[in-house]
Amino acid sequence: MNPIGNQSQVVGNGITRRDVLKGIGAGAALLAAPGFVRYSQAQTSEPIRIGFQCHRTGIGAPYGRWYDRTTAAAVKLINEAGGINGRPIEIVIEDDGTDAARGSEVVEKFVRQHKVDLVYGTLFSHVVVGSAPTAGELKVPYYVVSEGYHVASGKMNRYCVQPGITDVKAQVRSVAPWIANNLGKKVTLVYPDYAFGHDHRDYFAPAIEAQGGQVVAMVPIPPTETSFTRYLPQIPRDTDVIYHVMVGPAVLTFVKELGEFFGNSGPKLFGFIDSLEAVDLKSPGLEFLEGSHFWEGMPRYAQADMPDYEKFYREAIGLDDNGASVNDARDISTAAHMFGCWETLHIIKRSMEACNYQGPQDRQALIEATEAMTEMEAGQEHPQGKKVFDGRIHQVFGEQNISQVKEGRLEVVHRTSIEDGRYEPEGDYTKMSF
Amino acid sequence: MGFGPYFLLATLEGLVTAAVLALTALGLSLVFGVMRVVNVAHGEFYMLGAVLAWWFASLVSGNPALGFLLAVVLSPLVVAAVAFIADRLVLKRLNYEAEGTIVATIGLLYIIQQLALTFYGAEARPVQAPFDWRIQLPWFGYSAYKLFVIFASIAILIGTWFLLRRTNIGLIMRATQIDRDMAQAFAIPVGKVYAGVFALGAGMAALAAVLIVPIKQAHYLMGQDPLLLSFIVVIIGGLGSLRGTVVAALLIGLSDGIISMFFSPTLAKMLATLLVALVLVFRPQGLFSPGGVAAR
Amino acid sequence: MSGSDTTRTILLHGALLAGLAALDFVLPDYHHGVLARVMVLSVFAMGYNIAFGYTGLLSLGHAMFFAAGLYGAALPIYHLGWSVWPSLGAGLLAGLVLAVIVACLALRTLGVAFMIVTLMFSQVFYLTTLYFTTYTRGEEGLVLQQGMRTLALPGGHISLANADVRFWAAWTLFSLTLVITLFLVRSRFGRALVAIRENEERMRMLGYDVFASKLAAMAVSGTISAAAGAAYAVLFGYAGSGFASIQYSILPLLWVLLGGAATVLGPFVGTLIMFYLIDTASSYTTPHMLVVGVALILLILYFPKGIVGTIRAKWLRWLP
């Protein structure tokens, strides 16, 4: 059976109520003891299961297909170099149509239906935390690709996880001394307002007051909006840096409409690359960009010091040297995001036999073998560089990238430390029951 | 920015936001006017027609504006045939009863969005402008072809009101929109009549995505707030009332923009549609007393 | 109505609560899961089937009403510390005090008008989420932990996190509405509301009080919305302002229109094919909701009455 991309045709060893009207008989089954129907899985050489929860429809699904090409390769490479302890990685895809109410649902399908062994892969943050109370209440563990200050806030479970991607708390103040440093003081926010906005505002205010900077204006954008013009006049003219951070398909127009407002005469920008994910930099109404500044998770664009493990990592995505798919050019990766799902799989492989796992039952386990976890170096299994992992909020945090626009290329023009992002833990995950 | 340039940026949106909704607007206005039929997948002919424009836009090399062209031509084209069959294939079967086409067209709005999604793909894409000018005002700039969209509604609008107004066939829609068995009587193909106007607000909403495309993206998700949006403006302009659906696109439009000056923005989009709300309440009829789709 | 149909109507209906009471012990662990959540969901469809089944007010606003039982139970458990009894308590009330001014400003129009002012209602509620983010987070939500989903009883705590304890929890709940719109639709009142419904002209020219009649309409409905967001709330431990958004208004219209408007099991049979037809669709295509489209638009040229409904039509004439 192909490991990849067979959706949820697979169904588990599931009694159904046939069997148990035959087996048991309809009397004794009315006197036993409600939700009696267990099951005993775990035959070594069965593969693993790993429910991954993808993005397929909704406003995240160009993210989705990327989040899914990423995982296949990556499990390709895992299963080919023997799996984990022996057994195969299987991937169960369930669309949760970006919709937080589905995607408890898709957790409890995973769990109870395709019976895996742990669910993975969510990327927007309302389905994370849609989703976190039923994860937490089937005891499965649960690996988000997400960025949202949701698992590190302490206030999810013991079985959620972040361990491939750093947050946007630690984003944040990674990228403000280097923002108060080379590009001006005064700044004013563009954000989203709700609260993924809110995040960005909340963290980047102190942290760029930290360096002697200031924000003179915020700007938020209701979500609604498809059109921004109109508040761009909020942004004060002595404004030195505008940080823009926009997500939804609304984004380029917002980008847009920036440069025809400010032409080439306006304050230096300094972006989310969020905002242009799966977009191609070349799209006619982007060449103002051009010099702007943006945080980037992992680079776009092939860099010309690129070490090995990243050309390696790339190519088995099968990403060209503009960061398009290879059998597209104009399908434009989500390569600032997806590179944690690469680095997830690779975590829970690690965790898997670091606590030699063998079913549902060392569920346990494997969160508190991530949850020992330390320091991860730069590799192949870490293309996006070395992290360091905070077992006790259960989040990672890992060096930044922040890029300039050169010739409608991204350039990596710094790389912040691991210690610049680094935050005093709100929560203690490890110290919760399971 | 002072007070006056700030207002007439404002303005300036507003009236960009007004001039594309008139037109999807006046689409559902007719249809609802002439068919009684709650058409709940307009906002979804309108996105196809932004699809379309990319699609067509794309099969075009070379200078933008031909491909444009194209777009213009053949997607509303594109739109109003398939709003003809799904009006052959589903709504003449309904009779056109209210609750019965209300179902069928949320119906049909999925499976729009979701063929959309399958053929077209879940990115936002860009159409190029046909032409690329900026508008160095004092103290902002300011898109050229935001003020070409202004004025070909202005033109689309007139257009359509000699249509209604000084032809034949805005004559047998106006018979029709009267008194459909009295139409019937003579001898007027209500049958047909219907399609064509379902077909026609369907074109009218897809000409109005083509001429947004360049401004916004196409997306498949993009057909739901333009929808909500003409909803409104045709309660409050008055059924199939071209000059009260006009102004109601106005004052929305312009509403929006200028309300968001003085307010937090969301709090702005919060009493902009409670103000429009209380309007229809105490003045369910609209504010503009209904009339003939070309009565006036 | 005949003695025999009522008995046939309390027999049909018994049956059914105790088939739904039998299914937690033989299902096996998924299809339990579903069957909770369908429950609580069809108690949405319910209640909305009182305001637009029964009384022929097609609203698309219904996405506030549950959100308000959500969020009303949901806060104060968050910020305040409350228990579940007294947060559900909000909820209703929320649910309740909204319901009765909206209804009190939207029953001034009619037809696709009040379509429209209870959609814009329900957005004004759904941008009101997001404008104070503060305190609900906004799009992304809150999160209930386990620990703040205790029960008390009589005979002491239960955590509403249980699987079982969920069950039964959405069968009582399940079990008090159907009960309820049984009575409801039985009684004179019931009875007032369909003939509004019919013709409502004729009903102010028999001295009935139509507003008031409908104000209490929407004011049932409301809340019993409000019952299923809060127990939603309560039950998966998550509120997000997805739930007020105008996709949660359009569901309960389609779970009754499938299941069959005005009749009193239609909420949950539709309730149920949707999600499983929802459910098994998205396993196997990506464009999962292009099955939902299709199925309406054959469901309303073949079946216009819904399931329920064409059963009553050519089968149970005595159904409710």
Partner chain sequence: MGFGPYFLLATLEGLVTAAVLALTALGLSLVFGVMRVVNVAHGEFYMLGAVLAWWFASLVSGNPALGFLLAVVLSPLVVAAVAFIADRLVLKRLNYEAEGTIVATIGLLYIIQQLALTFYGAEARPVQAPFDWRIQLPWFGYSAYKLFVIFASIAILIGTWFLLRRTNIGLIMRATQIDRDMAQAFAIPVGKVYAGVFALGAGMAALAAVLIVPIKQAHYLMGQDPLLLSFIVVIIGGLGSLRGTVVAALLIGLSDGIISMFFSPTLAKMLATLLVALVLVFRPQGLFSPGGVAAR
The other form holds:
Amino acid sequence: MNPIGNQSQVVGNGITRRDVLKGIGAGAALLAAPGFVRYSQAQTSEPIRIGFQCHRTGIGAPYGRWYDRTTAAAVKLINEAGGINGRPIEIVIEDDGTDAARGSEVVEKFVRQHKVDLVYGTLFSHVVVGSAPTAGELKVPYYVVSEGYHVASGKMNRYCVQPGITDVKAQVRSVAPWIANNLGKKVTLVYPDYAFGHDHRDYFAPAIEAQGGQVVAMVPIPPTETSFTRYLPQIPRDTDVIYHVMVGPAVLTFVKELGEFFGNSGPKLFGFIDSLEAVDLKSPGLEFLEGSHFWEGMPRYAQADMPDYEKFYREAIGLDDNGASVNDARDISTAAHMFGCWETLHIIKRSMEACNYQGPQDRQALIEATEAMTEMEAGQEHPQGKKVFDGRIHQVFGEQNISQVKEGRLEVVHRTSIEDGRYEPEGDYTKMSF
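Swap state to the form predicted alone from the form predicted in complex with its partner chain:
FYI, this one's just the chain on its own, none of its partners or other molecules.
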């Protein structure tokens, strides 16, 4: 399978896809050389301006706070190493309120008022879906860190790309075999009733059915709900596993009410850590989670076999061994997602170097340079692990973690392979016009 199509196709600045691949390979070799720091002769000293569409308020605020910190740490590292093509990165932040309409307004403001080179960082899928058309109309690269299948579906536009974090469809395909083999085959889904939750609804069912299981019930809940007890009686008695993925400020209430409803005699639990991102697992009322399992993109807690490059990343971000801020043990991170900001910024850097990006006139070349990427090796630029990028659908594929709650901590008990989550593309952005 060739994820990038014709490697000799001409891209921006008169270079070819083959040239881009050679440039990426050469850059990787140079970066591996001891003591090497890349400095390029810049044609301008102006900074590269990246518009960071941040969820500072709204239901995505806990993520926005940690996306901001991760972004700042990655930019500091890149700038200290010489920036991009000899130019420093400057981050321009606008709060989108975790709101789709506001997100679109922010994208336009970035382009028309702040004159950014690209827009980056969006998490919540409804904001991405609401903002991507504006990015396409204004012809500005839109690098999202969102997880939803909306980018990989091929239904966005060529300026919208998700190269630093895997999508829900791949995630559920990866974990479904383990759930069926270890927890049970009759599953009830409890999910937020908007685009991100709909991805779980639409793609987990066929994934578990492929393992001989079935979804016996689906329980959609409004993402702004604050009480959940009235929804829990919808869970059938013959359920083996409750698959839960909730988001927003009431996630702690959700898991507490789940425990109060079932006590210690309910179905087994498999959650996406979204249900507990930024929440202390030792919070009163969460004792019932002991022994249950969660998906994690990147482990919150430091693992015994953690590689050096992951230690480097955690130290740069300022995470302690429990996945909290080193400055405040009560400030729990969104570790399973925020690594995507770090990795995406390094991908932007690599893409800009490959196409010799100089300014907005090279935006098309920037997208084409990203499309030309294939394998991404685990290391300081990719601390979550090795990945494979499919330029046709602008989506990266990687490994997933299944963790178990043990004595109030999350311990990784299984790591999936990249191939576990691969699927055939439904579209091809490289055939779309700019």
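Because the structure is a prediction, the values reported are computed rather than measured. Numbering follows the first chain given and starts at 1. Take the two forms, find the largest set of C-alpha atoms that superpose within 1.5 Å, and that set is the rigid core.
- In the core-superposed comparison between the two forms, Y194 has its Cα shifted by at least 2 Å.
- Core-superposed comparison between the two forms: the C-alpha position of V216 differs by no less than 2 Å.
- Once you line up the core between the two forms, the Cα of I235 ends up 2 Å or more from where it was.
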